[in-house]
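Let's start with one chain on its own, the form predicted on its own, as structure tokens.
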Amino acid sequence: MELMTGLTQRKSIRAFKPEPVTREVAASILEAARWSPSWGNTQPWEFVVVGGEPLKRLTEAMAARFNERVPPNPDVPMPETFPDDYRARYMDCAAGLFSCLGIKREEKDRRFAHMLHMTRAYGAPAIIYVTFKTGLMVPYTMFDLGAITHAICLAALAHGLGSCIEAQLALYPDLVRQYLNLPDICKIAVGIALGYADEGAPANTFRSSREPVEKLVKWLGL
């Protein structure tokens, strides 16, 4: 895959085929992504790759808790407010996705069902959890984790796989640690749903928009 093509074609995949992701493919993805930059080459990331029955047990436990409306307690706090223009983009993204799914604004039960499906990683056959150690909750660590998370998604695309970066998979980190046998010092940043895209699924026809370069960049001396 040509790099510029990957950068412009990557998108969130929200419906997957049941075909499993092999350990060899997942390892190849992480082998490439590990060359991502980090502050002072600290490489503050670690990963847990889960599939098969362990994935099913974990996602069912998370979905059950979410279905019971248990308040989430993520290790990385979720944003609570955004300036109006940022919030508008967030709302437009949700509206566009639900439109592709044929879910109307007033259909709260169907919206909640979609969130449950998200908690089950959209049926992906694998999840890559991006983790970090206690004491590293600093802006540069989050910056570095974002860089390698994007690299994982690009490497997945190069292998013909789809991915979706999900904060939803990190809402209950105590369950993640319990089911994946991780120590308390292991903090959960995000989970990346990983698998082969179901190209015919309505959810995968959606792609969020981006602001034009002219609106984002101030040019000086060029």
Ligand SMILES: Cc1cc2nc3c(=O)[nH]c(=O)nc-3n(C[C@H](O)[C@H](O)[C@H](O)COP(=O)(O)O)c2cc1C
Contents of the next structure:
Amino acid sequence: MELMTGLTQRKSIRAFKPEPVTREVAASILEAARWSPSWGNTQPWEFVVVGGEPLKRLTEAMAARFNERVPPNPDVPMPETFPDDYRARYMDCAAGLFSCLGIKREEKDRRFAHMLHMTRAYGAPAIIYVTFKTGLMVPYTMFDLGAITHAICLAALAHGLGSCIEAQLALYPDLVRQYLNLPDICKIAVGIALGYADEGAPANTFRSSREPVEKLVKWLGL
Ligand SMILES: Cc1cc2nc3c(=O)[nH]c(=O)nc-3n(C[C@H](O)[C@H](O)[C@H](O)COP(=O)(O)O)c2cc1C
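For comparison with the form predicted on its own, would you give the structure of this protein in the form predicted in complex with this ligand?
And the full complex, kicking off with our chain again.
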């Protein structure tokens, strides 16, 4: 796929076909993505690719905890406040997705059911966890992890796969470590739900918006 097309056509996929993702395809995605830039070429990333029964066991454990309303304790803290215009974009995005799903604002149970489904990786047959070592919870590492996470999504698209980066899959990192048999020094940044898009599904009809370039850029000297 042409690079500019991939950059503009990638979007979060939130409904998947049951068709599995093979280890070969996942490896090929990571082979390409590992060429992402990083601070001083430190490459502060490691991955866990999970599918099949291990994925089911993990997502069920996370969903059970989420369903019990256990407060999350992610390794990467979530922003608590946003400037008003950023918050408005966040609200717009949620409203747009819920509208595609036919979920109304007051339908709290259906919204919660959506969050539970999100906790189960939207039914994706694979998750790529992006991890980093303890002590590296610093801005530049997060910058590097962001770069490679996007590259994974683009490489997935080139393979005909859909993806959704999910903070939701990293809400309970202790469970991720327990179920994936990872040491305590392994910190969880995000999970990327990965699979073949169910193109007709309502969730996948949603396309988020972007601010126009003129609003974001100050031009000087060109
Ligand atoms: C760090 C990060 C965490 C995210 N977490 C979630 C998540 O938990 N659930 C979800 O449905 N989407 C999640 N997203 C996807 C964003 O909502 C999405 O990228 C954004 O709305 C722009 O839409 P697009 O990806 O379709 O272009 C996350 C994205 C990023 C970068």
